[in-house]
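Next comes just one chain, in structure tokens: the form predicted alone.
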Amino acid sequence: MAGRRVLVFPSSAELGPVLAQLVTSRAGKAIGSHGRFTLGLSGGSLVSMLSKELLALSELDCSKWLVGFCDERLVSFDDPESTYGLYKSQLFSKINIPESGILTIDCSLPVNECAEDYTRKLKEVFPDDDFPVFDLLLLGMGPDGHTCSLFPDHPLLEETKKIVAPISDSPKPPPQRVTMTFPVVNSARCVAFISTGGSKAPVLKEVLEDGEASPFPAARVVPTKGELFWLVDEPAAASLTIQVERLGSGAKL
């Protein structure tokens, strides 16, 4: 791993423009490098946050972006549970990704069959890894410390062959839910974490803290030869000790 960076910001009307400036500058990196930007998405406020910024930004392109789902929701598009249904209608439609650029779950499949599919879906566009190598990967946590769908104590912790893993007893609901495994997190070129809100403070504590030791899945994400960053605000850095970096909307990264 490149190392760990936790970045503390005031608030999250602070933290917003840097994951912005996070995602446009290794998008741009990675075009330079390898001609495309693969970016996994996940759901939650995350949503609502980057589609936000990176709206409010002014020359963005994204023609050259292969966006995939950290985890989704076995639901229908239109449901309002679907991630992907959430990125569309605030995100993907006022932007020039193009179709083919986004890759979803096939909703009408089986837990099983639809977790099979968008595997075979990522080989494709990963045709010379084993695991994908995403170029970023942005992750929440709850505040049971799961994050993808990988929830605490749960078997999938411990899988190892699998890219994407169907998973039918979630125990935050919808239950039917398929999510990428920790052999493709750890893999990529750079995963962001960002959390907010006073009920992430005891167990960002804890998964920050204890390191490998941590029995919360967030606390497995060590990418291999990747980044890691960890941007947090105020109210869920509250109980650290451990050195932070405080920034503020300006910083680079």
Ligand SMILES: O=C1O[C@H](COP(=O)(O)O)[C@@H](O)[C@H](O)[C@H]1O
Contents of the next structure:
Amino acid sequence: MAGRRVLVFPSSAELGPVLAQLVTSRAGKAIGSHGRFTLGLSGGSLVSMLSKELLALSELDCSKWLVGFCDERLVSFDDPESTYGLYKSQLFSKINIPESGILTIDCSLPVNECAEDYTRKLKEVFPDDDFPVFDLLLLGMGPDGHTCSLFPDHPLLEETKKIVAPISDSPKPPPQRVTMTFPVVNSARCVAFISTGGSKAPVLKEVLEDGEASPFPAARVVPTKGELFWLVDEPAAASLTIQVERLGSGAKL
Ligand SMILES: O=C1O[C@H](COP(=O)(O)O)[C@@H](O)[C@H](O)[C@H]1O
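Mind sharing the form predicted together with the ligand? What's above is the form predicted alone.
All chains and molecules follow, beginning with the one already shown.
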């Protein structure tokens, strides 16, 4: 697929520093061109890897960052399933991001209202865009091929109008969530998937090698104008037969 880069690292130990470098390089570029860096975060295994790698940098200035969530679980912030709660304890409390730079859901609302409220928050900070254009979205992919909270065979895969959608029947617990839709994901300037571990190998092969014929949600991530990276480790890449780039921890993106 034109423009897509599939980057394979020996292990997540080599992948992690390159993820941090990608974030800081796109942050520098965004702040230089429009004065702020808009970053969309996913949950799951990304939380601890990203937190660890960003905190390992000798200099990290997040004062001009605006962080949103690609999806969020509708649970209270002190629940161990809360993506915001995990980032708060592992990352946000340790960096200089202003509170106004973190767009959280209102977890006291019912799921439909929560999605509407998060849509309103995103529209406020992206007043000029029909669909918010994030500088960088960091995505994960489950072993079932889901990304954000967009699950295989779910009607939300066909959503074309909403910015944020509610889901109350997520096959992966917790069942109630809100998620960015594909039009938002595919409007980003840069999208990077981070996928590690052998449990991802079979689905990764189908997503990357079957192209648009693939039924998996992650295969529908094709930014219209932006960059697309897949950062994967050897165990996740074990079944791939396409051409990939093999990199080490010093790679610059
Ligand atoms: O439930 C979720 O799962 C995906 C994938 O997580 P991973 O642990 O397999 O990397 C994640 O990207 C998403 O944000 C989360 O809500």
